[in-house]
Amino acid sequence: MVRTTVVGSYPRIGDSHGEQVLRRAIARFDQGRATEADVRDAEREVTRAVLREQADAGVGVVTDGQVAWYDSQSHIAGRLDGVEVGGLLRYFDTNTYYRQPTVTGPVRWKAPVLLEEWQYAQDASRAPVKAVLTGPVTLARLALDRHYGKLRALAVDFAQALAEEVAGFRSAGARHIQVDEPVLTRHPEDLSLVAETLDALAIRKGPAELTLATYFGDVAGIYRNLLELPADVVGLDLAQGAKTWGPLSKHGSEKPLALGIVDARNTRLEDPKALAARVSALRDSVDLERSYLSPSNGLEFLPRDTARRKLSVLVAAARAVGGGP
């Protein structure tokens, strides 16, 4: 049975009046007509809707949609000691931006960053909710370093801080934890550093299933080495990263994979049967019963209605392979 999951983000705003809740709350806040608590209430309302849409589609392991995140960098790094939040930069090759973390001193964890958000989502969800963290090397690569002067030193301290987050998820009973390292599709030379920092997180995860997610491109050149990293599951972008199909088909994997077969950056809807046929061709070389089908990356780059349709395609493909949610 091939399982289904999502990568992380989800569109927070849609076309209908009911899907504009968060936009209206933020507008009222900017006008001084609402409080931070009002915005938080709107975020939680949208989080519940996002969880419901994933579950209704039949997705087996969901996320909170990162509804409360401004971006994947500042939301985490900005709440650590030694980090300030700076100006806007383009996020990889997307049409979105992130507030660049500026490292001004030693990076240290001081209090839980994501635990409350995950706990709320899990309490509101019918399905298991995967906790998602931006990886330490991606955080270090995208930050402005005014203190360390060395990528490794900064990434190692980010990893020590994130290890506290992982330990908090473990203690709270999280069954699935994902670490995002999209930087590997741009800097495959960082593989050894990702291995080192991921190990610091893996030793704190307990029985939770740890996924390393790569996206926004291919990892064809490092595919076999990627499988040796200390993760229980490796996530692959097979849309923008179509070149990875080559080594994947040739070498397979003894480790479970999250196969990102649904293009999360293109509104065109795929044919579930065609996707299923391509996945089924891996049956002799990949343990599909322990693996997942997923979008290629977070769905936030799509219109809300299209994101829902993409989830339906995903689940239909999984069922065609011979699985279910």
Given for the second form:
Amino acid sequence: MVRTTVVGSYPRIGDSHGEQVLRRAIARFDQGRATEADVRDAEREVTRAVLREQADAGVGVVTDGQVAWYDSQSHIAGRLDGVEVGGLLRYFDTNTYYRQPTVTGPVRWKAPVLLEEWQYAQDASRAPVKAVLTGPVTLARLALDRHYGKLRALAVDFAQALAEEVAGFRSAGARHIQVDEPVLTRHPEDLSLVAETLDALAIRKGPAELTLATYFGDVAGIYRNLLELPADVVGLDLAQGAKTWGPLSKHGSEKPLALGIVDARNTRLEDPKALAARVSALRDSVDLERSYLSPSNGLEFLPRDTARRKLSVLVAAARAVGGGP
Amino acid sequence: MTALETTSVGSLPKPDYLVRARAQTARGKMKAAALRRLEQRATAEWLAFQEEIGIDVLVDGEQYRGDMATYFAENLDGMEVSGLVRSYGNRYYKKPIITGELRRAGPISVGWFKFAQGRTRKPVKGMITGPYTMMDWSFDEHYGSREEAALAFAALLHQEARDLEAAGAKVIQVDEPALATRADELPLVVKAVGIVTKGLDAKTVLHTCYGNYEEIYGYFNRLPVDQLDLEMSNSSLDLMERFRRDPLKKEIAFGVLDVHSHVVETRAQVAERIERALAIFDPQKLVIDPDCGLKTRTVDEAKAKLEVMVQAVRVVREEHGFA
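Instead of the form predicted alone shown above, give the structure for the form predicted in complex with the partner chain, please.
Okay, now the whole complex, with that chain kicking things off.
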């Protein structure tokens, strides 16, 4: 049977009172009525709930839902030397915003950024928890660079810093590590820079399985080159990036893939059997036993109840591919 | 038009009594009619404030709207509203879902326009959330094509614009904050907004914000409106240089207040931003306003910012001898 995983983020609140613990804690903190420790407790409570929802749905390799991340950029970049966190900017075409990291000096790693969050989640989960990092090229592209003046130089230094994170995950025993490079769907010309910087991460990963995730669009034009990159698994967005179906069907892949077939940008629920049929058609050209099915990107752009239903669709589709119940 | 006309972009913060009332209504503890009276009170208060400080073109402050897209979604057939999704930080909103063929059962914002215009002799803007933004900010479970959905919104928002005009709106603003989302869809923005504004006698305004203007600059003159309303207080000098090289053939409403900062600008700061604009734009075609809606500020912050803006405009008008 094809395995299942998720891409990273998960809705941190839902519509019921009980699902709004974190929202209330942050609001109280903003009013000076709660401490940072209270917010941390709420984040952990929500992280446990997110892990439980993935487990209940039957997802194989889960994530912590990035519940503690303010956004995909500032949460990591903001804790590196040489970076300050600036104003709000639109994040791709998601109608969400991120605080733009401003690079004011040489980017250097100083202390683990994500390790504690990952460790907390893994301790609370029976399923393996995938450690997820925003990739160096995406961080470099989305930052405001006031120091380097060259994308490559900045991306290379981000990669050096992230390599320390990867080494930390390895030491702690993480079996799955994912590097997100959504910019590849907008800047396919960054492929060689992604190759160079991913190399710096891959050599530190040890036995962990390294996934390169692409999303928010297609990678049709660079599909075959993408498979050459130093990752064990390549993640594809096959919903918003439906164009990638073309080269995927034509060329297949010797490398395991994470097939993002469940649309994480639309509330419409897919028919698991129809999804399974499309995946099954790849059986001769893709090693489905070693591949994953996943949502097309992080689930946090959906309402919580829809995210839960999408996970059920995902697992049902994987079972249908496997010929199971 | 007067030199350096002043206006606001649209939303203004809700006073505490209205925030509490909305929460009570959501929990079923207050009736809709009681909430509406408080929305009217807050609208009247904001109109009185704008008149008092001397703003030229007024807004109703959108005291009756939660989110700008959701408000229209709640009033259109073929749409539902989803559960909460995150915008940024601790801010969440209910995102619209297109579930069927879009239809407008009747006027949406016209009642509030009439209420506001009936309270002042100054012009009040009619405010429409634009067709491209409505499409981009909704989950589409029905059309399956971004163009088809945007054009469906455009057709019925044109009817809304017609009704606003018939109700006396001299200025109609189309809000397209999503405009800069995808450069490859700018032709669709032009087409959809063109359907909304076609044949209107009212002055038309397009507001957008928080995008990479340099990428979309080539489209500014093609947008089928009389005035472009842009967030400018955070924009780079490079963009100003671009305006100098490649002049805008429309009026510009030039944002001089950062709406995401609690800090109230000084009169000198705002005056300096206005001077920067005057170095490029004809004062008769230059409108001064905040970057965006002020609804995320407190009432006091919003009032202080608008007062500083109007005072700065007065100072600059006097210095330049504008009437």
